[in-house]
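Shown here is one chain on its own, the form predicted alone, set out as structure tokens.
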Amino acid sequence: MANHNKTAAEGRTFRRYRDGDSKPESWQEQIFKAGWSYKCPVYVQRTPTCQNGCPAGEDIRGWLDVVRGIDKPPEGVAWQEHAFRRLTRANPFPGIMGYVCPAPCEDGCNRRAVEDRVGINAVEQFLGEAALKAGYSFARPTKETGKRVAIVGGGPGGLACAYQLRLKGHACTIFESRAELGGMLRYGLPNYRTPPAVVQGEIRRIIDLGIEVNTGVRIGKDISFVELDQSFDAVFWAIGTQRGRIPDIPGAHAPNCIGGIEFLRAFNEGRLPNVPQRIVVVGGGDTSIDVTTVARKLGGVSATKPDGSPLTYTADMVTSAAVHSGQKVTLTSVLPVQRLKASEREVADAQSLDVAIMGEIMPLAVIVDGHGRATGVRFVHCMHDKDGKRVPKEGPEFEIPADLVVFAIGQVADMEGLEVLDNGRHAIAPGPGFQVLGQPRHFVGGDIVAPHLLATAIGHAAIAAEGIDALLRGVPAARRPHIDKHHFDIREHLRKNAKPVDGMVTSPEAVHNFENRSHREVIESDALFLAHFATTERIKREERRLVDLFAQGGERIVPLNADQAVAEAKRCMSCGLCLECDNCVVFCPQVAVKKVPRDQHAVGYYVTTDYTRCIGCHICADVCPAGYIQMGLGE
């Protein structure tokens, strides 16, 4: 036990024992108890924590296994393409996600129990960039169903749904109220967050599947709800939330008060007017950080043309300008600075631009002058009570001067003309499978359901697309699994005629004693043999501060190269699926565990057990790093 206790000091305790144990427990009674199955190793597939945390439901373990070399590509196909196609089954925007996704998948990565998370987002960015450089395209469906679906909204949710439906052979028409597709990708994020070439390339790849696009068309105004409903077999609503929420405080509707969404949209459309010196941003999330960095950047652009006439800013001008030291931008939040909802990277960027960040203060009123224009915001220090409700602290109120006030405290939808869908809260209420309540041929997803991440909208779209497909085929929609993700399917990788069978089966046509629990169980780090993994430092991308980016140009997040991407993917522990490490084969004292013949080998089917030799010693399960082996059939 000495070695195990030493491992515990490093934070990786061998899972059978606890610190201080001096002798192994007796297994004899369990092993030979009549009617029990402890002699039988079961190969159990579970969902890894990374995938469980991915709102888009990506088979992260699957495409990392391709990058690391466990899942070999077909002959003549590069591993980059094989990984790209595995990844894009769930998410057609790997390049964009590599730049903007806050990577909740990494927050739950089991590798944290060893030393540091796997850089999933970095590898995803590499694959997205590699696909664009190689010109990978999506294959059009070989058979058309003759069914037509309207997609209302050309943002990430609408595009993702159109992508999934086209793969199933359904005709899709996108209706977008703005001049270009992209939604929040194009109009809600500064162009230095997402390179325009990446956004355009990944959108074009989807449209090239044969999707009809109508831009500059507002459903509910240019085309009525009834007209749309009668013209298509099904409709997917991905209209997002187009307006910033303004707080219900005195003075908040002054002409120089604006929502964060409107501010960023004006910036990306190249029509933002001159920005004054003193700006107060009320928020604390990623949108508020984007507003502050744009505002600081705009301060570096001359407010007049050479002839002295007023200048309207454009995104390209702002990207190439230097930061203006005289710009005074203050970001306020009701949360402590250490608990802002924005990602740490975004907060650090804002601080590098000398943005003043003040936490635990709440706005009481906007101070206006005799002309009705805002001149400042009155605040008070605040706290949250035991119920999480925001309450003011005792103490004096104070004012922060402002020539412009930007509220980035949330978003609401514009439901004009779509009142039939409004649930009373400027949103559309979904039922099971994101089917609109009371509208059986209508489905919904994205921010119009509840504002969240881009990946969330993509996940909604994939689920809704399956429901729409079932509707159009006239079959009942499948019941959604408890863990609703794009799961690895071992049957795709098996030799011809082989079948995964639950139970102790020795037929040559059956896979080893296999059980798939991925639709209902997540595998945590305490189910892994963590001592197998050597401490390996994470390969980090170069992430440049905005202050340096603005001054010098170039990429904000520099992608990994191919060798780095492979090395980082190899840090994945393949939680819940065979790692092909040979531990169970090497350590089995009865030679009961054996590799399957090379011509039968497939991902997840690497070893098999001769149950006539097995004595139920548990060693194979104990030394399985991925937690794929469990003793006790069905338990």
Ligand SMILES: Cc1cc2nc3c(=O)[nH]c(=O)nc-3n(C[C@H](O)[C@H](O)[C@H](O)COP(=O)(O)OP(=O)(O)OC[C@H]3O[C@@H](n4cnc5c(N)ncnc54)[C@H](O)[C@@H]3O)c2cc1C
Given for the second form:
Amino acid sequence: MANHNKTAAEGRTFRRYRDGDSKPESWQEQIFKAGWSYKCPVYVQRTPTCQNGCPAGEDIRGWLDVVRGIDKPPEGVAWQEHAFRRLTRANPFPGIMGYVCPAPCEDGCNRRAVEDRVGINAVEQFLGEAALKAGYSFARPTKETGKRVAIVGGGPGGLACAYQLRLKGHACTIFESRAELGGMLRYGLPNYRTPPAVVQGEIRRIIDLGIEVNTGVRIGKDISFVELDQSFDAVFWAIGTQRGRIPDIPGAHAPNCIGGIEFLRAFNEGRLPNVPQRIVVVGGGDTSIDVTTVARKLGGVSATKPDGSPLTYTADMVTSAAVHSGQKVTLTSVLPVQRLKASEREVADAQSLDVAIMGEIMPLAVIVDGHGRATGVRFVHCMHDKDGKRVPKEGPEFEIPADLVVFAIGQVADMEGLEVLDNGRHAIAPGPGFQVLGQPRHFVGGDIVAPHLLATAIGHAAIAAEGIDALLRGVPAARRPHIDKHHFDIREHLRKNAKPVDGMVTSPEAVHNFENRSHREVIESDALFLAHFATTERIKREERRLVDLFAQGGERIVPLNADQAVAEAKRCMSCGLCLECDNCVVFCPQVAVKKVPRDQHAVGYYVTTDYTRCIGCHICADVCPAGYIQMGLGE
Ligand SMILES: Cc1cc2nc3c(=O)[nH]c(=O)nc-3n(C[C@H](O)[C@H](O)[C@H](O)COP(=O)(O)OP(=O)(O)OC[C@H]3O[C@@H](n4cnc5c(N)ncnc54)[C@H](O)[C@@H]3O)c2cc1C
Ligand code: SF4
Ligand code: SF4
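Could you drop in the structure for the form predicted in complex with this ligand? We only have the form predicted alone so far.
All chains and molecules follow, beginning with the one already shown.
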């Protein structure tokens, strides 16, 4: 029959069915005869939409269940630690994620159909901060396999892969061409977005697993591909894309035209104490926004304090003075301003710093003076035709004067010395399981495959680590599932109750009528009983505007406290897994659903059905808020 859960936008109803709804929608439903059927409830675990949207593949519902108190920690372990350990099975950087992951998980969160998404990223940040404060470390492997893996690139992808492999007992050596580990986290994202203590703390915790680190070593130059290949049992490539793309227009190679990545790297290395007065940034994505906000933070070289006295370039003074200095930063994009690729929050930040944003204009040429230096950029208004191709609009060309031009239009990899891996497009092509095509002992992940997010690089690394582990153990790599995430394993919980009886091991696993479809099915909001959930406002973190941050210092995003984190986790509807609400027990007219005795209880095994009493009325399935109960063929 029709499910009349409505979305938040449609206005929620407390009815699952409308009056007069009596006709079955599908032949599967026709088995119901009046108030009974030949179907009985089975318990079906599915992947929640949040988890499906997390590129790192975190078991989000799992660690939220720990925070909200459904999944209890072992004796003597704090819930914060239990949740942290569950989360870090997939992603060893919860603190960093809390500051900079744009949280695609929240975009898909089913709770939106009630009133607003769950603040997953905020709870994750809380756990990351709590773990650093408490000094939780990762347990070193108890057994060494004797196998050695080289990890090329010490960014988030490389570090995440080293972490996963080390936990499996393999020796890992990271080769990083720069002086410090972190990749774009350290050299790309402006350091006011990623608190250094959090970045250093989370990297240190991984290295403390016993990982060898060689910084200042570029593979392909200091060590050749062949040498590396011969010295290790397997190699993981996470070299990212380290060069800004420069457009193919006249004048673009003038000495005062640079790539966005080069600009940000200079800032993060402290080599950029100030910038010239007029800066034109060509882009429209997150990198271009970072460039503009850094430029505003630094301020112009000729900036003076409001009282006219010269500046001394301590960070805060420069910033507050530069904001008043008349320094002009213009961001240009070929897209309309409302459709910039950068996130809304980043665009608002740039606007709060008086960055001028001009949409739908395309650069034609960089104008250079007699010394070959850029003095401006010539643009024309543009639009996109019906095939999405960019075309100039009729009308006059115009110039924007510039002392510095920054192109933030994408990055390319540096494949010098690594031509054997180059797929012809300055990237390394992955095969199944992120194995490099044609190189069975080599795996790849992160931006070098396709630039995206930190969480994406971390997700690739976890999958590649499983492939490398299989290779090193000499077993065939497991076939990757359709939904390739870290799934909650109910059997792990059920087995803890297994008891030997007369030489046989019995386990609720055998009796609990349970099916795990997490690897192939996602549970959407229309499969939930949304009316169960009272409207509860999302607990928001304090997110400070950059203009205030630069003037006053401190952190950009203020983490939740423990009470807030628990309250926010309680908003999670536990989509696709029992949330221990008792509805099915209370509403079953046959008293066929019973709570599992306390000493046998496990997460996902909270209730059980007496199939001798069940008449298949499907009331339990209708009132299950989490969509965990499905009517299956039974006796
Ligand atoms: C300006 C900017 C802002 C961003 N903001 C965000 C954000 O807010 N949120 C988000 O989720 N993502 C963001 N990203 C994307 C994110 O930073 C990347 O997706 C992520 O860092 C990719 O990780 P990686 O390990 O693949 O590559 P990288 O982080 O690039 O690390 C690769 C490492 O390999 C090293 N290396 C390269 N070649 C060699 C070699 N031959 N030998 C040895 N070492 C080598 C490099 O020095 C580098 O340290 C941003 C990216 C940029 C550029
Ligand atoms: S890593 Fe990003 S996408 Fe994944 S749970 Fe955290 S915030 Fe969500
Ligand atoms: S309600 Fe909870 S389980 Fe469901 S999608 Fe949102 S965070 Fe995930």
